[in-house]
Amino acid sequence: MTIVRVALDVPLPTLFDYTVDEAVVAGQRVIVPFGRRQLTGVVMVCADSSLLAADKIKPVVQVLHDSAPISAHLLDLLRFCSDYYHYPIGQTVLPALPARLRSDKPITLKAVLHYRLIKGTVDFVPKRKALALRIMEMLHQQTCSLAQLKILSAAVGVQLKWLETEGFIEQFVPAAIQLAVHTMPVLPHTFANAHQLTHEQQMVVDSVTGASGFNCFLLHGITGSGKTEVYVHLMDFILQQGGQVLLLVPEINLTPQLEQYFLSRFPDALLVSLHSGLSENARLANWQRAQTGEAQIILGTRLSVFAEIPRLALIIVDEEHDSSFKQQDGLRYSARDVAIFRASQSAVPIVLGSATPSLESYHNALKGRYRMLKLTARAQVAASLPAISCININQTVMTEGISGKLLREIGLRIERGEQSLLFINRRGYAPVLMCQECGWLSDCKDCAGKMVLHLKDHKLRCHHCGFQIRMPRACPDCGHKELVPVGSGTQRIEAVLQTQFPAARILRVDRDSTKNKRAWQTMREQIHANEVDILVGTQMLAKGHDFPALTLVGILNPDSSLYSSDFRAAEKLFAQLMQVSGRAGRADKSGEVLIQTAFPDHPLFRCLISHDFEGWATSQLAERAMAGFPPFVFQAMLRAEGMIEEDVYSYLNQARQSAIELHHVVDIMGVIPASLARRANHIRAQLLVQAVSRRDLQQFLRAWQPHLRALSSRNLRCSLDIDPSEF
């Protein structure tokens, strides 16, 4: 019999033995039993023998062949994950896979169904059924799938079904889906060259199609420079060449309509996307098509990063520098620095893509370890960088947090038909709610922070924890009715506006206004087809997006993050202002930035009044070399979280105590609270180390990892990770 050792989604670092009596292979998902349970683990090493008896060994219930194994190149970028972030294998592996292949359920690969013309000319349809009308012009062209017929509208699928029924069109199965696991052929693909690259796209283009193998380059371009349609002509590139393009997006809402926009240059071409919205369903067959061979663009959030990819030949990552990339639980990884990897182990090139790069990125650049290429002009002949200028709040009239200039340059650009966006990154009515007579504040019972006043559902809600109340008529301690909002959140700005200018158009996009499906793309259609006089928005609207019309942005109370502890605070932030900035003026109309500001002669605004992101991110350099932060230092954090306060710091200083008897080159700080020093009801704290190099500090963490596993207590929740990006 063969002995297989077995990755399983436990919190154990240890792969597990049992007996097979089949032909297996690595890769291989079986069924096997685990104390009382049986799990679904996947096959990492096949074996002649065991160290463990052969009494002790149990055989594997059942070998799971629906589904191609996963390939030994998925199964080494995962070990390699496991070995760098110190995390259990199998809680590295399985968690990797979509969810169906998780369970013990019997699956399918599915096909992709097409649209095709059956009869007539549009002629036959009526007039008034503009979408049907489209629909079929389309078609008429070449088949499609779903997917792509969904870039003409998000509601095709209503008319899809009548011109199903009153006959006119029929679903398929192409014959190429209909093809075994990794026998998918290279298929032909037509590339809708919509733009002429200007010079510095082409320069971008030939670098990266000159290099071979693997090669890391840093596109630095300034927002609306055209850096998507530089990804568009790489693909064009790849896809000639029969090859597999990853694109990593930072955020959900980023992929439908870049999938959109991929669909109409490539139309013809597979491209799936991989994000947690997806079903169940969906992800495993968007998964399974990018696993053979069929998809040809996969288009994902970070976990996409994880996808069985076999003719891999460049992978993207767009807005590198976004904190979205970093996962924040279970296996604390950041997918730029993994697709970078993956990149060096295909020796395929990897272009990471930003307006504002990660400064350890922009510094890798400097040193040489990336190839650095800039776009420094906007793509648009006609467009320019907006002019930015701040206002001071302290020499200027404010109503309900908006000074008088920015309410007239917004009633401007309402009556020259343009569009204004005002960003403030916080959701709800108000931070908190203040009771004036005792100075009762809205904290959250179970948290160090405050509970959010959202007036439209007449709630008080904390971000942190997700717990809710009633909003109270009075004040909890003392009975006062007077309770006031303090602070200003989007639905308060989006009240004001509504007072002011009763007549506009205004449109609020946030996390709570998109929640439902679908929402967020009707959204975006509105403010496309310039049905919207005026946005109101958070993180959400700062980058990736392409307005014609917005031509003014304002920008309210960005002063929280200048004097913050996180020495990350102010990287952020000018990435964060710089990318929402850039939204305005994109086209032939100018733009124009208005920062609201009681600091506006600080450093960080004078750089973003001049454009100088060089400036900065050389300023940002030199103070971190001189406190000894990343980029040249590198760092662990192990934190811990309890309900009992003492149980928490006991067990981070007896970590600590143990890595000083390690005698490792490495900085052992003290144990500190948390920035959110009580989440949830838990208390939180956390121990950083940091060596000079990156060898010095994994050979201490190996060496530590037994003694954290020692201390280990169920009633803590304990955590390490590594190359933190939050403190």
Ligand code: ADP
The other form holds:
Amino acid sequence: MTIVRVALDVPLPTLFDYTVDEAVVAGQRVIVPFGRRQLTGVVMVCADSSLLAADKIKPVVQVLHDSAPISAHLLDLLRFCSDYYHYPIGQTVLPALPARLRSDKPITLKAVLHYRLIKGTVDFVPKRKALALRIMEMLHQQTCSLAQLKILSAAVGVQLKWLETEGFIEQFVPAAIQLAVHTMPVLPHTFANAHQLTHEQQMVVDSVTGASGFNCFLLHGITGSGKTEVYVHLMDFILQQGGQVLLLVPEINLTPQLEQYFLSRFPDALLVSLHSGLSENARLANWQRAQTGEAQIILGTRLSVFAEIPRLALIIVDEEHDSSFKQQDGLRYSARDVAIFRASQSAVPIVLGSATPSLESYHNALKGRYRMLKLTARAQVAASLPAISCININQTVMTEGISGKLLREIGLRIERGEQSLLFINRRGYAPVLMCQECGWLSDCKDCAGKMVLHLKDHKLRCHHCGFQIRMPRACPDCGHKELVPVGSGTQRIEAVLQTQFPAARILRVDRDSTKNKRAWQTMREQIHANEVDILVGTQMLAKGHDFPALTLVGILNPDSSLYSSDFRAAEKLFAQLMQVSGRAGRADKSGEVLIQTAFPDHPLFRCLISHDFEGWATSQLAERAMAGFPPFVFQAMLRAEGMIEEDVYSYLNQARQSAIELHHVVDIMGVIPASLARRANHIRAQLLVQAVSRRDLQQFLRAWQPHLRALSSRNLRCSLDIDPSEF
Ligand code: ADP
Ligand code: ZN
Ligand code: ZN
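The form predicted in complex with adenosine-5'-diphosphate (ADP), contrasted with the form predicted alone above:
To see the whole picture, the full complex is given below, headed by that same chain.
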């Protein structure tokens, strides 16, 4: 009788002991009784004894054999995450697996058939059948799938048929997926090498391929410098060695596009994608193809950092600064940071790529903890950087939020058959509706925010909680008939442009206009086919692939992020503006960027205009050092929300008191309202703790945890966020 310690998806920070009377290994999935339910869990430890009394320990209901056990490697990674993010082990392990592996229904996937010899047939194949003989030789060593046999020749199929009909070999379903990874043959692949690398690109590729073991590289390359080309060459190198590459990308919107792109460069490689947009079956199938070592390239969003990749040889994190790498609920992990840990655990290189690295990564590179690699020129010889300038909105005539200069430039582009893009980070018609008589504003009844006017469907809608009402005809307070929209969103800009350029083809791209699954794809095709003159949109437009006819970018209201209470807002704004500016101009057409602002002398714009990321990063780092913000300190945020204000604050104040009494070398800030102090009728507040070293912070958090658990948090939603990215 063995004791197994099992991770279960329940909010308790422990493993659960069960008995089992068959042989099991760590990583195996089991179904166990838990209270009145049955749950699927993962065996973390097999032991001889338990601290519990023998009659308290229940037996495992079923050991699942339908999938290979989770590797010790992945279990270690998950243990690290549970530990570092101070999150229950079971709620770390199980959500990291594809949903099908978490359910208690056995998985029935179409298994990959293998070929094997029929005993005693090796000597009977005629000598003239060379390929058939080689197949027999290979199968003599081990059973193989069709994909593995294709290494011999693309024409292997005909010979396999023949061998099968002659009774030399047979197909069978392997009982369990055997991870004979080290004996797996290296599959040949075709590499569509489109470009001769530039000197700079070659240096970058050589640095990475020349490194041995774990190295963290920060690839800082301006937009259009050919980072993707560098990735592709690195992948080619790794694939030649029989390794697997994990490529992490920020947006699920972009993964199908990227998947197609990388397939075009590696037409016969096995590439799988992992993201939350896949069906459960597809996600499991892809996950297992990574697990068997078959998949050579794993392309995925943040969750793919928890894929099984037995022959992992390189990790690439594209757009490493992107905030979507940070998960904002459950295990609040940063996929970039976990990827770095994973690379060090696997002793492989990792490349963090960006045109605007996060200040954390940039600081680490300056300090020599990461190796800085730079691409300073656009890859295509003729391509120049866009000319960026500011329009002072206080010194010019504005037509409903658009300056005369910008309107004129758009007009010029339409005449020339080129495209313009107006970037405004607000969807809807106007961010708030106001009564001119009494000053009534369209507050959300349940949130501290305003309801946004969506004129198209005559609704006021809260973007925080989703609450919506019909647009009132008169002021709810004083009955005044004239309610005015204040400020602009994408819909209003679209409307203004329609009156200014009645003949122009205008396309609005935001979350509202791309709700349907295919919509964004169709829009992209329209843009590429040059069926659009003016694009209006949110950050969705900043990312993604080239729009070759786009030569003008107008940036409409960036100012709110300049003096935000979130110290990262300016960093994010700079990255966003750099990225959207990079959309303007390509090889044969130069681009122009116009920024409408009341602060044209702000250092952010001055650095942007001179394409000076270094200058910007240096000044920001100096400010952060002065103010004692990350990356010079490490932070943890305790958040609480609940219906009753007193409960929320009393929980946080008690937590704060217990923190102070621990006397650790950490700074414990005051309890303050969250930046959105009320959402969906819940009061929200937070408590920040920070330390100069990560180790001090971790030690403190370990000591603090039991106190937090002892506090009553009934009716509250509480979370501890390590390295928080949002305030
Ligand atoms: P980034 O990802 O850094 O923004 P991309 O990899 O998308 O840049 O490259 C920008 C453009 O330059 C693409 O059209 C790409 O095909 C082209 N390109 C990249 N490397 C080279 C090269 N060595 N020679 C010619 N063109 C290149
Ligand atoms: Zn009124
Ligand atoms: Zn609301």
